[in-house]
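Consider the single chain below, provided in structure tokens and representing the form predicted alone.
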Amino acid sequence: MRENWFKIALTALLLADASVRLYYLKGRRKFERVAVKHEKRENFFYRLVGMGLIPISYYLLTPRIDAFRLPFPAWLRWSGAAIIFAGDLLFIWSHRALDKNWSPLLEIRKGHTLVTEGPYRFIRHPMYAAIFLIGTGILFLSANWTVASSYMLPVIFMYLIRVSDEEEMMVEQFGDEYRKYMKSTGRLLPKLNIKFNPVHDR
């Protein structure tokens, strides 16, 4: 019976995540794009991510893959729910900061601006950071390595191939402004601006 509560919690958290994405996808039709890169590859990535959701659906709706469960204690599994919730908040914050500049594809829109506010003040790719947080939370909450792998592996594959192209596109669009921005931010974690003041012997 306890497993059902874990499944209900995961369902609610993933639906919250999906509703944010669907809301901004709906608004995407209102904007005109002026440049796009690797559109066929981008669509393939999203189909791959979609296929990764199939095992999650099996976990949520049937007991068929419960055999792959990991022996996590209840407190660790509920901490997974908290991690997903934190990832959802970062996901929402990132979307709100980008607003009309957001797109699921590698594209530049008419009137595109460089966003350096919100989470973008600290990291260049907070949406990826949010997704990785959510994936970590899924591992703990589901306690199922098949569910976690099906969610994370396509996203990791997409990130490793895509992120450099995304930054290259931004450099092409914003030039030195984006290069300066890159120097002050990390990709997924904030940069630690630690200055060392060595003491010289006299």
Contents of the next structure:
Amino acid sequence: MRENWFKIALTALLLADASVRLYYLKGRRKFERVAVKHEKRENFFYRLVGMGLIPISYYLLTPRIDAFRLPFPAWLRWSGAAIIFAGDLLFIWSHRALDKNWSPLLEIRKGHTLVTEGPYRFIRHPMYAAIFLIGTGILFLSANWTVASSYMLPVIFMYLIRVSDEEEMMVEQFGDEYRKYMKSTGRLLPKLNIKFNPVHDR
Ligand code: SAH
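Alternate state requested, the form predicted together with S-adenosyl-L-homocysteine (shown: the form predicted alone):
Then the entire complex follows, led off by the chain already shown.
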């Protein structure tokens, strides 16, 4: 019976996640593209991510894959819900900061500006960081390795191939402005800027 509460919580959090995406997809007005990279490949990745949702729906709607359970205690599972929630907040914050510069594909739009505010002050890929946070939360909350890997594997695969192409595209567009921005930020984690003055023996 308790498993159903975890399922209800996960369903609610995933629906919240999906509605944020839909809201920003819908809000995107038609814009003129200046550049687009690897469009077919990116669309293929989205199909992979979509296929991962099939086992997740099985878990949420039926008891059929409940056997692939990991022995997590209830407190860890509920902290998974908190992690997903934190991921959702970071996701919304990133969307608000990127605003019209956001695109689900690797694209540069007409009038594209480089965003270095909000979460982009600290890291270059807060949306991907949010997606990984959500994945970690899904692992803990579902305590089901089939569910966790159906979400995480396509997303990790997509990230690993996409991120350097995205940065290359940004360098092509913004040149030294982006190179300088790269020096003060990390990809997914903030750069630790510990400056120290080495003491030399005279
Ligand atoms: N990698 C970012 C954005 C993902 S959306 C993140 O994880 O938060 C992908 C699109 O965002 C890319 O096509 C690119 O056009 C745009 N983009 C990425 N970083 C940007 C930035 N700092 N400023 C403006 N646009 C950016």
